[in-house]
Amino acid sequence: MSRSKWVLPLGMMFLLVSCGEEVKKELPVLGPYKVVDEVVDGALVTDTMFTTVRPFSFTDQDSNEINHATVEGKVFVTDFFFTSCPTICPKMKQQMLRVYDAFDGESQLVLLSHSIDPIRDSVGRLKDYADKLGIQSDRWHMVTGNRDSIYSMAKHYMIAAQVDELAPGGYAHSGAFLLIDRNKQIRGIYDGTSEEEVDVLMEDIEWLLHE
């Protein structure tokens, strides 16, 4: 029998203090995942089956395929944005940075953005905007692609990211960044205008690298 369950996003760090001891640093395995129980040599076993992060393909400012084997055995950051967006993707494109300066020469750190505005978001604008920020393709991929591949791999990501007219900009969209681990699990979603967040975002970060 399997019973399928949620765990809910938390953009926080979990400590296990016990006392005379040292603390021990513990980060969530966020999404959906399956709980199995199954018989073996006459005994109820349970075991716990997290939903990783599936397989995509876009295309980067440099005209690069990023796929599953990109981040295939590394920690990466993710998040959705578009270039022309008149709101939160300022803020969120100087907090990113933030992360991509304080990791500089870590290979095994990627972090991808994609554009949910793909009509107008082509490769040679991202290469512009990337260019302003002054960050290399082999680090920090800006990704576009078919848009309904773009919206559907924000849904896999449990955020939001949709058209809409009434917004400014034309699009609505999650201002969060999520931490993915060398297994392709979500563990950690923060929100990547506030400074205090992305703090703790790259402690995160350092932690699983050294997992």
Second form
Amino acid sequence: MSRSKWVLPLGMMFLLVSCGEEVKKELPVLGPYKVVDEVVDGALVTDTMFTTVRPFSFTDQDSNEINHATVEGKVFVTDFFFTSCPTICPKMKQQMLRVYDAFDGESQLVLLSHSIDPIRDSVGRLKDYADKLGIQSDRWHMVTGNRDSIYSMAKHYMIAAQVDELAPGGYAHSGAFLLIDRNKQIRGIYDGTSEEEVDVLMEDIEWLLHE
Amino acid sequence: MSKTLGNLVLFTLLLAACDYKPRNQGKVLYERNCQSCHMESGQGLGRLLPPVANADYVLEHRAELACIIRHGISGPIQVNGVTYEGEMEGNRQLTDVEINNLVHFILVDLNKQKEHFVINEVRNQLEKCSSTR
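Same protein, different form: I have the form predicted alone, so give me the form predicted in complex with its partner chain.
Now the full complex is given, and it begins with the chain already shown.
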């Protein structure tokens, strides 16, 4: 009997066995990291330092200053859009609204949407947009600010999440949702226009909230 | 064996051909030009984007749909009791026939209407709004 005959049945058995187990989900930390050696209590310890989200400061739809302190110790989801965008943004907002609704009352989760058209998207315009979407700024901040700071922040997140700069629209207009943990480490990237991927995002949020 | 294969080929050909029916063209045009704003089943989004499925506005403005699609619409309108103050650009790239197929899809598939327009009616509507704008 040839060897290849065994491959299929064995593979199927393997699948059956692995399906039976409840696999505990581990979310990887994304982005570049450094390996550092440290001496702790006289012993050499090797530690991995992951990229963390750097400090920032923007203004939300209710004129609140939103910065790294706003998300301190919380899980957050972030994306980049603009209110007059006719292509992928309405879909992204429809999907982010699902996340907003699903985690109603969850104070440990913050949603943070940046406008990449901050000159036109004034605080007033973001307020109008947020009202029409039916959301409150205590859980979902739509922020505007200095254009360069917003673009460099987009680049910062996307490089960490390894988004291709050559993708249509570049870093800033990728349609991506990024998931960041309580330690400001990037733990997931999802296509914000895909219902299936946003389903996975919602499971992953649940996971991080209880991590 | 060759008979089943023949049937299979025929079946695939038929399936492929289905896509070119006018009403399917309406669906494809909707997905390409409208879905990004009016959403996959025409439900709209909050008070930002009005629904085009099960929408009283669509039924009450049947005779204007072709013109709305070609020339856009702006300013406050009421759809299912909700006021929208948005702006939609026109779709000048769509031909009369394409607009006809889109209107067909919106009325029949998204608003459960039985009757729909024939191409000449849509052409008449479009002629009226081309002179006023």
